[in-house]
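Take a look at this single chain, the form predicted on its own, given in structure tokens.
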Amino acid sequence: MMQSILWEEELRGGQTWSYVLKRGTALRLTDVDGGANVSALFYNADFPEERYNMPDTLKAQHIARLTEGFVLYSDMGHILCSITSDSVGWHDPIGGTLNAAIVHAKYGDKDYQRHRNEWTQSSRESLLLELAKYSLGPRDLTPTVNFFSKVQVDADGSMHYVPGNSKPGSQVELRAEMNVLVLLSANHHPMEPGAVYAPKSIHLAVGQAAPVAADDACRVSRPENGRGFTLTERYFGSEARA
């Protein structure tokens, strides 16, 4: 949990938005007036060849959504966030990004020139540009966590969007185990079925958590972790906390 609060700020609806957080550091999200999407990208901020990985993300955890007491796995087998404290209790990784050709389909193409603040934006097109300030590119996307939307699967492999999983005040937050370069698009989920385009604004907050013990709950909630853990910490030449 986070111990105590460095800075705050706004996430207005549509906009982009990263940050180095910091080996230590917290992440707090809160959805301001509830039903907000907040499309997630995670990467190692010394060596952003390694990043997020989805699949062996769910695959190590035995599951298909995220919420505390679970974590963010990258390619190499590190963790990058642990999720330490969450209200929403399901957060989807799977429901993808929300992409341009989404955007043009559902809300119609209005371009800033023309539309200023009314403009319809996409995440994939917004998380682009955010990367770029990073010498990074499309062949570095991922796939995204979005934080506070749900997506169910049938037994058939069908997938169905499920309103009106985040209320208003809804927080989680998540604990870097690394030094994490995040990157944040507050848009509407890809699947969400409405027709306006009203991204919904979210409240950050980034502040010191407290260390990681040895019983920390994410560290034992599977023996995998565990392991993730003490890979993560031998990567920095550190040990858990007894």
Contents of the next structure:
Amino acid sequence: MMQSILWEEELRGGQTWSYVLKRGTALRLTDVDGGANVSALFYNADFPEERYNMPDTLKAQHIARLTEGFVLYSDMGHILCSITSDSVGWHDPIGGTLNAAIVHAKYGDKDYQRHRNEWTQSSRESLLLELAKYSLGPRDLTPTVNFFSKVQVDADGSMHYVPGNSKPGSQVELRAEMNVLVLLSANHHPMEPGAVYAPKSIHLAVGQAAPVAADDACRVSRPENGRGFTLTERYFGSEARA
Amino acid sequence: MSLIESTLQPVDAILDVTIPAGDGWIHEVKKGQTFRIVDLEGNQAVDTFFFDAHDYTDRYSAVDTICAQGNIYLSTGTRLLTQNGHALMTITADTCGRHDTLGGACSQESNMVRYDIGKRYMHACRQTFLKQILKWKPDLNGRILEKRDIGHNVNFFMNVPVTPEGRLTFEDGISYPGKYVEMHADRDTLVVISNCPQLNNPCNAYNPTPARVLIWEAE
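Condition change, the form predicted on its own to the form predicted in complex with its partner chain:
Entire complex below, previous chain first.
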């Protein structure tokens, strides 16, 4: 859990945010009103060619959902972030990202001249703009983690968005195991039903994380994660923590 | 699961190549052509990736493909979409019935995490992908392919179910010798294959086997 909060801010619905979360710090996302979605991208801030890898994260932990005790793997066998605390139970890694075509079809196009900050935006396009600030582009896109959203899969493979997954005040906390470039878009999940464009705001808190203990829940949750932590500590050499 | 056979005959193909286990293949499939992958000995994972042949920045997207069709499995009727929403290929025949696009490709690094840190020396799919794309020519915009261009691929013939509880499992294959999947190119597509060399996973009985690829001209 976060030991001390350095600062807090509001990520307004429809808006995008980015920040380099240093190793040993933590980011807490709070779904203030319930029913929010945050689409997130993760990169090694010191070497962005290393980035979150959805299949490696799923395969190493035999999961298609994310919650407390699981970690986010890079494509290089390192752990970018650990999910150290979660009151939701299910965050979606496979449902995709809201793009301009979905916004156009589902919500219609509202421009800035007439609608000001109520205009319709898409997570894909917003995240690409945010990535460009770090000289990253479409080649660097990965599937997003869709925090607070749930997509369930039936035996025949059909995917279902499950409404009401996140209650007001729901929180998820990420501990950075590397220096992680985090990009967030607080916008609708692409599979969310409804014709009204009204993305929910998110409360953000950045703080100092407690040291990683030898019996850390994310580390010991599976042998794969133990090896992932070891490889990440080797990457940082003498900076390895107990 | 609907199994659909093709009417195309191998004797009419303009290309017919066997890819040994652990080997790679890179080739442009032109718009209108039909492309078939055959699982020659059964239960092989044929890791396959796709780029828009004229713009390498637009590539196959696993999540856009499954989100658009509302189903995690690929089979007849699946349109393989890029992250810009363009259809590269449409699956038109399939005698296996189910193909995975969530499992991605094995790498030396993921083998270390999944199996043992000492497994780093073992051959892995992302080595094959890298080897293939690094030798390939630039696209029309002069862009070359590098590691950052390798997204998340299709694993033809692989069975990776997701449960309603959100678990991901690797099940025994449902493919047998001679099963194939066939797709029609909706645009000029650069296809990269790593015929998986994985020796740590029981889903191929620890025995990677060859695959065959064929291409037919447009009717």
